[in-house]
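Form predicted on its own, single chain, as C-alpha cells, below.
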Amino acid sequence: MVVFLHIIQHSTVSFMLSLRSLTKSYSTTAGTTRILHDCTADIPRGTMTAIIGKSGSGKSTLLNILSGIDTPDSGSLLINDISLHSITEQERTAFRRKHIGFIFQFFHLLPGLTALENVLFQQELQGRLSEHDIRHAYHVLESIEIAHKAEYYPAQLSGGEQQRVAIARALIHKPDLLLADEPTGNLDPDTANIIFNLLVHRIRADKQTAIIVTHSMEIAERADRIYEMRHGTLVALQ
C-alpha cells in the first residue's frame, strides 16, 4: 500500500494506457453475454482518442473498466505501468480520485447541491475543502462559460448548462486521464458544438489524455485517433 501512495504521488502528468485482450461478461436469466472481446489498444500520453460504434457495443462498459469503476474476466490493463485491476479495491479508489474525471451523459448531478456544491461536492466528502478549493472551483466554472450560474440548483440550469457542471466536477481535480461518456449525447447539435469545442480547448490546454465516446464521427474526427468498437473488439479507423 506504501509502494502504491508513492507511486500515485510521484507519478507523471499525463497517461499512458495500454489495454492487453480485455474480455467482459455478464450473467442473466437468460444466458451469459459477452460484451468486450479481445480489447487491445495503445493510448499515447496527452492524446484524445475518440471511440465510436453501435449501442450496446460495449463502449461504456469499456470506459467503466478504464476507470477502475468495473472489473475484466480476463485481459490487463496499465495505466502508466501501474496494474490498475491487480491493486486492492481500496488503491483503485484512491487512484481514481486522484487521476481519472469521469464526464457522463447524463449529468449525474446531485439535485439538493447547488452547481458550486456539486463541482466541490468530492472535497466536501472527504472533509478538505478549502478557500483555495472554492476559488480554483469558480476558475473553473468561469473557463467553461458558467460560473455565473454557480449559485443555481440543477432544476434551475438547462441541458447544456448542467453538463458545463458536469464537466467542471471532473476537471476540478486536474485529473491526468479524462474519460467522457457520450458528453454531447443529451444535447441539441448547436449546443453540443459549443460545449465540445470548451471541452476540447480544456483538454489540449491542459495537455491531458483523454478517451470520449461518442455517436458522433463529426466529433471523433477532432481526436487524435479514432477506434470503433465491433462485436466487442476495438479497431483503429485512424
Contents of the next structure:
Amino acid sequence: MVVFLHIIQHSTVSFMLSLRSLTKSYSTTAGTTRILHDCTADIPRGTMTAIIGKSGSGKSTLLNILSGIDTPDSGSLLINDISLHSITEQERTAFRRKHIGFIFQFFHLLPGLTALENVLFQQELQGRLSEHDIRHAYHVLESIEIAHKAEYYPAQLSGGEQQRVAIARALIHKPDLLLADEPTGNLDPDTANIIFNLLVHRIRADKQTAIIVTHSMEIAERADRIYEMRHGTLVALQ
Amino acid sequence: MQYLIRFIFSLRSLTRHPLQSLFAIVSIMVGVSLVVSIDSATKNANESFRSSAHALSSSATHRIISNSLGVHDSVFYEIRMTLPTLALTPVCDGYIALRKKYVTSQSARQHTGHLLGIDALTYGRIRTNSYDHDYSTKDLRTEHTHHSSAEANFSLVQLLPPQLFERFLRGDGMIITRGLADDLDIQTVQDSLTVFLDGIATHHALLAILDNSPTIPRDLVLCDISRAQEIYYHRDSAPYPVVHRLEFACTNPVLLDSLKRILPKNLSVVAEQSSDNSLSTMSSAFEMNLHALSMLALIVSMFITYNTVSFSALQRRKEFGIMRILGVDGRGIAWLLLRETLIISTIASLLGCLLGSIIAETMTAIVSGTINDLYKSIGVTAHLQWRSIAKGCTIGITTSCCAILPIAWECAHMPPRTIVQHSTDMSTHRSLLIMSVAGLCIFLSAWVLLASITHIVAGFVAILLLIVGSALLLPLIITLIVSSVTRIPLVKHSLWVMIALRGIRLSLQRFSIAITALTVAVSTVIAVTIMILSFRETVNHWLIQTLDADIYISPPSLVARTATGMVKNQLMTALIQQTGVHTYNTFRSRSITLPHTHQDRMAQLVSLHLSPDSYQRYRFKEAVPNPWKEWHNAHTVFLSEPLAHKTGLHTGDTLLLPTADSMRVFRIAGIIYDYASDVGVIYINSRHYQVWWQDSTISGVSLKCSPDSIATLLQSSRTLAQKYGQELLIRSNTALRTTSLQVFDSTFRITDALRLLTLFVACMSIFSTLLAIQLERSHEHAVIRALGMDARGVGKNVLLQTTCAGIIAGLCSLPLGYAMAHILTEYINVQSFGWSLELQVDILSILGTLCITIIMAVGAGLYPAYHAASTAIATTLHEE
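Complement to the form predicted on its own: the form predicted in complex with its partner chain:
Expanding to the full complex; the earlier chain stays at the top.
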C-alpha cells in the first residue's frame, strides 16, 4: 500500500506519457490477429495529440491500453516514469479514477442517472459527495452549455447533449490525461463541430494533456501533434 | 430440408446462450417434476386406498352387514339352506400388525397387513364368475410346490397341494405376499408369524408366499375365515362367532327381496357401490387437500416456466428486431420463438418427468404415512404413473408455449424499429397503468368470487386470481417503491445505490418477472405456513381444553388418529378400580355408515361415558339450551363440526342411524368443535349406545387422579395390562398431547417438502433471471469500471440490486401470503374439512421467511455479482 501511495503521489508531480514498442494481439478460433506492433511515441504534458487511422487499425485498442483498461502483450508504457502495467489491477483502477478522463464515441452515460448525477458519479468515485461537488458539477455543465438539462436522463437527451454530458463527466475531476475515442464519431457534422470546438476550448483552457482518436483529418489538424496508426504502428505525421 | 435448416438454426440460437438455455431447462424441469411427483404420489395413494378397499374382494354385488357386532355365523348357514341358488360367502376383513415370530421388538419392525379371512370354497365360487383375471395362478405359487396351472382360476383347491389346502381350510396358517414377506424378513414358509390386534398377540404358521403381482395388494394376508374369527374374537366381542360381512352376487330382484325378508333385523343389505361411496367420502377431503397442494405447486411452476421462457425471448428482442428489418415477417419470428420453446420445453419436460418419478417415491411415502395416520392403514406402493408423466409433459410444454405467445405476438406485430429501440425496456407509463388497472380488477374479483360462491373450486380460482392480479400489479408497486426510496436524502447522495435502484426500474420488465416469481413462491410458503400454524395452534388449544384426564389408556391402533380397538373387559374393570383413581371417562369408537340421504357417508360413532366434571371441557359451536341435560336423553346425539358441515345438519335436526335392530331417529342437541377427525364424529351417551347397539365394549379409558399418584398409576396400569396379556398404550396427559401434535405434524410433512421444492424452484428462477439481467448490463458495468470503479464496487452494486429485489419480493409476499392464507383457512379448509380455525400469524416465522427470501436473492446474486465484477472492460466496450 505504501508503494501504491508513492506511485500515486509521484505521478501527480509531473506528467508525461511514453510508449515503447507496445504490441497487442487477439487470439480467436480463426487464429491470432496482431493489432498493435511496435508502437512507440512520447506525449508531452499539456499537449493535444490526435491519432488517426482506418477502422480496425488499432486506435481504440491503443487508447484502452493507455487508460489501463487493457494490457499490452509486450513493450512498456510509462506515465511520468511509472509503468502503468507493472502495477496491480486495483492500483491501475485507482490510477484511472484519479488521473484519467475518458470520452467514448457512444457516450456511455449511465442510463439510471440524470445528466448531473452522471457527472457527479465520477466525483463520487473519488470519495463522498459534498455540496461543493454538486455546485462544481453544475458549473462544469454550465461551461459546456448543458446545465439546463441537468435533471434529464440520458434517454431524454439528444446525441449531442449526451456527448456534452460525457465531456463534463470526463473533465469534472480535472484529470491529468484526457482520452477521447472518436468523440464526434456518432454525431452529425454540425453537432460534431460544435462539440469538438467545445472540447478543444476546454482542453486549451485547462492546459489538459489529451489524446484524441478520430477518423477526421479536419479534426486532427487542430491538435498539436498527429500520429497515424498504420498497420498497428504509430507514425508521426506532424 | 428447409425445416431441418430452421431446426438447426433454432438449436444454434439455444447453444449460443448455453447458460441461459441450461437455466431455462432446469427451471421448467423442476416445475414439471413438482407436478409429476405430487400427482404420482396422489394417484399411488388413491390406487392403494381403493385397491385396499377392494383387496381380493369377490365380484359380489351386495354385502350383508350388521349394525352392531357382526354377522352371526348361523345366518350364513340359514341363507344357504333357504336360498341355495345364492352365491354367498363370509368374509372377515381388517388390518393387523405383523412380525416374524421369535424376533424381538428391538430388532424387527412391525408391518401392517390387510387380513382377509375367507371361506376358500365359497369365495372361489364367487370370484370364478368374473374375477379370473385378477388372481390367476401365476400370482400364487407356493414354496412347496411351485404349482402353476395357467388354466386354473382362483381356487385354492386347484392351486395348493391337497395337504396344504386341507391345512388352509382347517385354519392352520396364513398366506402372505412376497413383498410383505420381504418386509418381514421371511425367506421361506418355515418361518412363522406373530399377529397383533389391539395389543393382543397370536402366533400363526405360514402356509405359502404369493408372488408379487400388480393385481394383488402387497400387504395382503390371507387365511381361512375360522382363523380370522379367532383373531378378531376379542375385538368383535360377540357372545357368538361372527363374520364381518357376507358377500353375494345377485342381480335377481326377486331373490334379493326374498333374502331381505329372511334377514334378521340387525342385518342390512347394501350394494357394493354404497361401500365405495363411504370410502370415497371418507378420503375426499384429504384428496382435496392434496389436490390443493398440487395446484399451488402447479401455479408456482407455471409461473416460473412463464418467467423463464418469456425472459429468454425478451433477451432476444433486439435480434428479432434486426431480423424484422432484414425482411423476416412477424409470423416467421413467432414460429422461430415457438420452435425454440418447443425444443427447450420438450427436453426440460422429459427431464422433469424423470426427476419427478424419482421424487415421487419420497412423496408417495409421505402421503401414505399421512393416510395411515389419518384414515386407514394401507401400504402404498410407489410405481410409475404414466398418466402423471403425460400430464407433467403436457403442462411443461403447453405452459412454455403459452408463455411465449404474448412475446411472440408482440415481436410479430410491433414495427421493427420499435423492437430494436425498446430492447432494454418496453414498459411505458401507459402499459404500466393498463396492467395495474387490470391487476387491481382481477385482484378484487377474487374477493367478489369468494363472497358470491361458496364452493371449494371458487377458493382455488380465487387464489389463482390473487396471484395473477398481484403479478400484474407488481410492476407498479416496484416502480413506486423504487421511486420512494430514491427520494430519501441519504440514498439520493449515494449514486452507486441510485444506479442499483434505478437499474431495477429501468429493467422493470425483467425485474418484475423475477420479483413476481419470487413473490409468488414466497407468498405460497407464507400462506401454507400461516395455515399450518393456525391449524396447529387451534388443535393445540383444543387439546389443552379437551384433554382433562391425567392418564389415557387404549390399545395400540394401526391408524394413529383413531382408536377402534378394544380393552379386555376384566382389564378395564381392574384399571378403573385402581387405588387413586378419582373419576374416569370411557369411550367406544366404531365406524358407521350414514343413510343414503347423507350420501352413505362414513362417520365415527363415539359413545362416551363422561364424569360430569368433564362436560365443561367440550366447546359447542351451537347447541340447545343446557345440552348436557339433553345428553342423558336416549335419543340425543352431538355432532362434530366437520360432520355437521358436510351433512348440513344443525342443532335441533334429526339424524337417522342404523342401530343393532333397526334404523332409529336421533335428535342433534349440539355441534361440538372437534379436530380429531375430518371424517366426522357422532357422540352418544354410552348408556344409550350399549342399548341401541348392544355393544358394551370399551375402546379406551381416561383416568383422573391426584398429581402425586400419576406416576404410580401409570406403572400399576402397565402392570395390569401385562397381567391380563394385552398390550396397551398408557400415556400421561402431556404425552398424549405431544403424540397428537406429532401426528398432526406428520400430516403436514408433504407440505414441508412442497415448500422446500417451491423455494428451490423460485431460487433457480431468480438466479437465472438475475444472471441474465447482469449479462445484459455487462456493458454498463464495463463503463463503470472504465470510469474507475473497482471490481469489488461493481460486485457490491449487483448484490445491492439483487438484495433490493429480494426485499421488494419479501415485502410484497407478506400481504399476498396473508390473503392466500385467509382463503386457505377460511374458505378452502372450511369447504373441504369443515373446521373453524383461528388465523394465527407468527411474526417470527414470517420474519424468518422474509430473511430467507432476502438471503435467497442475495445468494442468487452472488454469481452474477462475480460475473459483473470480472467483466473484461475493453472487450465489452469493443463489442458495443
